[in-house]
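Form predicted on its own, single chain, as structure tokens, below.
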Amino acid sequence: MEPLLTTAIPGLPPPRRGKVREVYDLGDSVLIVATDRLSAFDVVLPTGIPDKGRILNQMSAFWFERLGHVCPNHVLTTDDDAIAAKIGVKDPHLAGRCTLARKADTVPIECVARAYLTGSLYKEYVRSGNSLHGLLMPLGLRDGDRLPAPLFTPATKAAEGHDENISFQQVVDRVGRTTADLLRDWTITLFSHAAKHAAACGLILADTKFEFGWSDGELIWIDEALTPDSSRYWEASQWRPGGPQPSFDKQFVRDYLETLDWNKQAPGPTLPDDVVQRTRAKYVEAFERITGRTFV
């Protein structure tokens, strides 16, 4: 079982390539590939995890479809007989891999919804006291503690690095007030959703980031779905405020990661195989819970 860590379709110019997905200009839409790259600390590392694509764009796919009453989304398709037919390549490394989608100008803000106090949002909380992004919070919350209510925390979209936070009204000034509001509103509206459905399957949706973009005049929700690279599930049965908690993401890999030598620069290390399977379990369990479906 080898993870795919890059395509190359006949027919189709070079793609578009990000930290995990590689992106093809079809002419009147785009074929997002999803692959199982894996990226620690905003290095790509060198060992792919297998399956880890087919589960992102499936379990995008679960919430793009659940949630398309909140906002309209990119999806025109995620079958694969029709996407075959549309490329004029049936190829079974991309099986499960494939979203065919609406072309869209990204908007350049990372709009980011949490509910809970972790990661940078309690860094911030510890530095300044008790405020977050200018807002008063209550004083003595401790690392995982569930904030008062849901918080819409933009950023700027970094091509490298990492995303610099900014304020509400920076956002306004960027994109304008009606944007800026439809923005906030449907953040926190899908994290709402969202957080609702994950907590009937026992988990902590702690926070989450979405993009947005224009096509033809609207504006509509695009990338990914609340998938475990762009969420924080937590395990709701062992949540204890007063520290990190136990998610289903890459931990494994970080955790392994700050045991080495290594100046977290690329290049990126070689995982060792058990890290691997670790991680890709943990996938693997976030998609099955989430979805109600057996992953094959």
Ligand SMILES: Nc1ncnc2c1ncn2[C@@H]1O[C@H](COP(=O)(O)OP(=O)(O)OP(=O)(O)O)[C@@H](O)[C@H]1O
The other form holds:
Amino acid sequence: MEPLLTTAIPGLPPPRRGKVREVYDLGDSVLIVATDRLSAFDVVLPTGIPDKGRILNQMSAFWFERLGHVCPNHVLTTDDDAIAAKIGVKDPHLAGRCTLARKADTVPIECVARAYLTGSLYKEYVRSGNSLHGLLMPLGLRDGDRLPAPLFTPATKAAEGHDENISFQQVVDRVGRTTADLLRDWTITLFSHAAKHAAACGLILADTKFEFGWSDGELIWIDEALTPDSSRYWEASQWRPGGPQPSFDKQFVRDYLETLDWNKQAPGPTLPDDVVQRTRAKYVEAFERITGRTFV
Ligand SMILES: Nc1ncnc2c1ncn2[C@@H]1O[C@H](COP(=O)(O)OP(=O)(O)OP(=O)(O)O)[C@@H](O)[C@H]1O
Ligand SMILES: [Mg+2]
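Here we have the form predicted on its own; I need the corresponding form predicted together with the named molecule.
Below, the chain from earlier opens the complete complex, with every other chain and molecule after it.
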């Protein structure tokens, strides 16, 4: 099927559009539809990856279910028939890519867990001598090395541009001690369970980002769960600390984009079909290795 880049569900008010997902407000709940949009360097590209939204929605559903013992989450159902009955529309284009979820007020903090020194964290380590977020780290770590223990590195959800890292104390100042402790403990516990499972699948979960929200007075885990969009997965057998690691899912896209004379500002370039197909195959592979199921 053609990639699904945007949705408009008859009878529902227009959705709130994120970079990848569209959120329909149903009053008491939200319908989250994962499209096939792909972003690179924070720019949504004009070319979609067929089935990406279905893969990410089903991977999230897998993790929400598997980690349901750690904390409550927003999932009400991902069953297409139940969702069709709820919205009064049955559209094959939506199949497999929808989650009906508890509507939540988003906690304005990106809850990030990191187990490897990479990206902006590596830059912080080099800049600071050898400390990260005020914690002393071993000397001599290389780009891509594993940290002694996973770190909670919260950031603010910036409306414009890149998120800004904040300290744990700044989280406490924003949401209070009790909530801040829960955000940190859930983030680290969810991450640790997921990293263990990923390792058993031959994948390194280098880092991930969670979102939480308030629903009926209860703090719950919302948004997406440990997808390649919200996480860095690496092929364990190809892990070579000492430089940037290849991205499990987006490396073909990045390699292609680096061959172009593109300034990394919107609008982004279209992708050739072989890059699209190879990228789709990586998403399918991630899904199948993590869930142990065949993608259909
Ligand atoms: N249960 C929920 N209730 C209300 N809003 C939710 C819920 N779950 C997720 N959301 C919101 O839905 C949106 C999902 O869209 P998407 O992830 O594509 O957008 P984005 O956040 O702009 O992109 P990015 O994740 O790259 O920052 C997010 O704004 C997220 O906070
Ligand atoms: Mg998001």
